[in-house]
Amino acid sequence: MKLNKDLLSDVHERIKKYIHNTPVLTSQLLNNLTRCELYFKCENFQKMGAFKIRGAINALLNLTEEELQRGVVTHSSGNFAQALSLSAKLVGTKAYIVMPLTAPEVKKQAVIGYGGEITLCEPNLKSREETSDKIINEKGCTFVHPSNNINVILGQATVAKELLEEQPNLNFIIVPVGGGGLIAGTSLAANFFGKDCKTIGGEPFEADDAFRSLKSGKIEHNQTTNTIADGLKTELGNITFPIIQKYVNSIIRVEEDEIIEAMKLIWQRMKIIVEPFSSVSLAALIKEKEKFKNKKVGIILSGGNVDLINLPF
């Protein structure tokens, strides 16, 4: 498959009836703050409340008919949980998630909302995989990966594609890492829609594995996931990680307290709901903001399924 700027438009035009086209926002008061213009894709108004519908659905409509009467499986904390499982459901397949114990509550019923059949397992890799397996096994059916997949890949590229098309002079953008979809799509969209646009991750250290995979050159795995932004707590993969480091400028690192109060910043002053792994970015570009001072920065907001319960502030 060759990577370039007819085939994400081609997976932007298939996907388009499936997503919505999110809102660009501003602040002034953020931009003051920051001292650069900010400019905020909000995916927590996408479908299912994040960015992951896109590179789900694209997945799924990459699908034969006999892959898709045998159903979907996924191993997902939660936004891709619910992805796979809205997009199974809108082009009439299975889904059966795989979700380790400790997944928010509110994830879980969205899921089960959107008609995903749920199996728990232990919260590590090792027993997503095997539980995974299982399944697969047992039903014949096919593994999407939530970010090690280059059909999920493509799908992800369309935000910033998006985000470029309103705003086609940004400098950065900005966007939070886990397991790599999301930036090495992003990356993708810089490279064949900006105008010299660069990518810049946000990481937490308590989950930095891209970060030191990029210093290393080779894929590292977390020592740790102790972090609050739980969709960060995955790891690159063989697909991912050559497009990020290809693409893909540099990451920032950021403390826990950085992120939530990153966190407070956008739901009190542009009175809008983020999950804590979606505020690294604006964290991440505060830590380093004279790197941005003057630029034009995009910022990809994304998940709006927060557990109103177990606030971190």
The other form holds:
There are 2 protein chains.
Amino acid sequence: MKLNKDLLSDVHERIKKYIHNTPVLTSQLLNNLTRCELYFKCENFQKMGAFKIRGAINALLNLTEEELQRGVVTHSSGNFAQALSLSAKLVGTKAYIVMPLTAPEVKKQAVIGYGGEITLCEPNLKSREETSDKIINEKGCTFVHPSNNINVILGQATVAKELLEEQPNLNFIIVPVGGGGLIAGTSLAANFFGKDCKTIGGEPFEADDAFRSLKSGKIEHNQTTNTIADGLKTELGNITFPIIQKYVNSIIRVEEDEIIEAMKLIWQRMKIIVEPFSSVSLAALIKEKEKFKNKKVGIILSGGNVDLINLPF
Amino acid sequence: MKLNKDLLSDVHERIKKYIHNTPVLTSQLLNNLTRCELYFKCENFQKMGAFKIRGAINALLNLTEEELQRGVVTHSSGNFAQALSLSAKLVGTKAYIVMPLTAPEVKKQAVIGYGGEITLCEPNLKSREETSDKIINEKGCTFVHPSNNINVILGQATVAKELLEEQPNLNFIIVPVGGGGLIAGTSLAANFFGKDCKTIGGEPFEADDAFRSLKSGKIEHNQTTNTIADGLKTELGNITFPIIQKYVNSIIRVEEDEIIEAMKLIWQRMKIIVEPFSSVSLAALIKEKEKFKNKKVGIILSGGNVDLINLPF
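Based on the form predicted on its own presented above, generate the structure block for the form predicted together with a further copy of the same chain.
Full assembly next; the chain just shown is listed first.
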């Protein structure tokens, strides 16, 4: 598969009818505060509340009829679980979701609401993989990784493609880094569709595998994952990492209180709901705001699925 | 002053450059839930976070040069205080805001942030009026009532005018009722610009002066104001009431838990921040949803200024 402009355009055409072209919002107040020209791509308004639907639906649309008949499986306790469940419903297949026993009730309900079938496992990697493997063996279904899958990455690339269609002259796009699917896709789109548009990652100090991987030149592991940014506890993989190495400019790490502060700014000033991992991009910009001064910066607000009972403020 | 289509169009032209034409959002999920076609007019995205800027700026643009030089005064602890402060800044005059000692710090800060000058008073009507009168006498400035002022009402009417420009075939517009400025303006716009579009009010049982006033045919007073819908504790006046009597179809009362439930639906499903009084319109629709079944309904989301520290969930 050759990664180029045409390939991304084809992917976008293919998934268009299943996704929203989400709005790009601006805020004079946040522009004044940061001294940049900010363009917020609101994937919190995406179907199921996050960008993940883009990659999930693209992965399913690349399966054969026979594969679709047998269904798909993933392990995720977060947005990808909902995304794959909804995507499966949209294309008429079955999604099996492996979730840890400890996953919040509200997330299980959301998966069931979209028609996904949950199999619970112990909250560790070994149990997660064994449980997935068992389902794959029993049902003959296809495993879809939440980020380390080229079709997932290409689906996520359409966020930045849409943003650049609306704002072609962005100097930077800042995006949160977890498993790396979104930032890998973003960097491809920025490279193919931007005019010298750099991709910057935002990552919590508490889960900074991507920052350290770029430094060392090999995939590093998280030493802690004690972050409020739920979506970012995952790690880079062998498909996301080389793309990130090649196309991402740099990664900015942020503290937990900086994430919460950015989240408050977005809620209070823009009047929209974003989840903590969404706020990491704005937190990263604020952290190194001299770098972005007077520039046009795209900020990807990746999701809005928040448990209102457990807010950090 | 003759209330007609041309007058409203003139007002809209006059204030256009000071306000946002706020977006109209839809939600398939809420349409399915209510079995209506809902169009949410998002005044939570308005400047200073609420529709109040429309009326405030229109009132100021109707003052003479000499009046503007002396400044304006109002008493409000809520959104109108911020609206008048910002409007005064925009047209280059001074706003004196009378606020009760007990007003939350966050609201005082917001007024100061917009350049308003606060004078504190005791938290009762007598002190509020005496304090305002004192400022009027000392400074010679003009009193601008938050709702019971025809230019304020005409400014608020532009919310529904914009909504009907985007969705001309609405059967209903539902709007919260406090002092009655917004609903009076809405009912004028619905009458002049709608095609048989009815205006419906939403009001908490805990502050149901408007419901009872329409029943009895005279201005009634609130018996309690123990509602979470801060913006709706005020009462109708001699200018708002006759317009409401003439043009409003009916008022639906809602319980406190219904307001909170509607607010949660908007936050969780639409991913936008609205304050409690904003949610009363959706709560009213849900309360009597049979009435609105299969209809096109405009829902005015009036404001988004929420204290994140004191959420009801």
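Numbering follows the first chain given and starts at 1. Just so we're clear, the structure is a prediction, and the values are computed from it rather than from any experiment. Under this definition, the rigid core comprises the largest set of C-alpha atoms superposing within 1.5 Å between the forms.
Once you line up the core between these two forms, the Cα of residue 100 ends up 2 Å or more from where it was.
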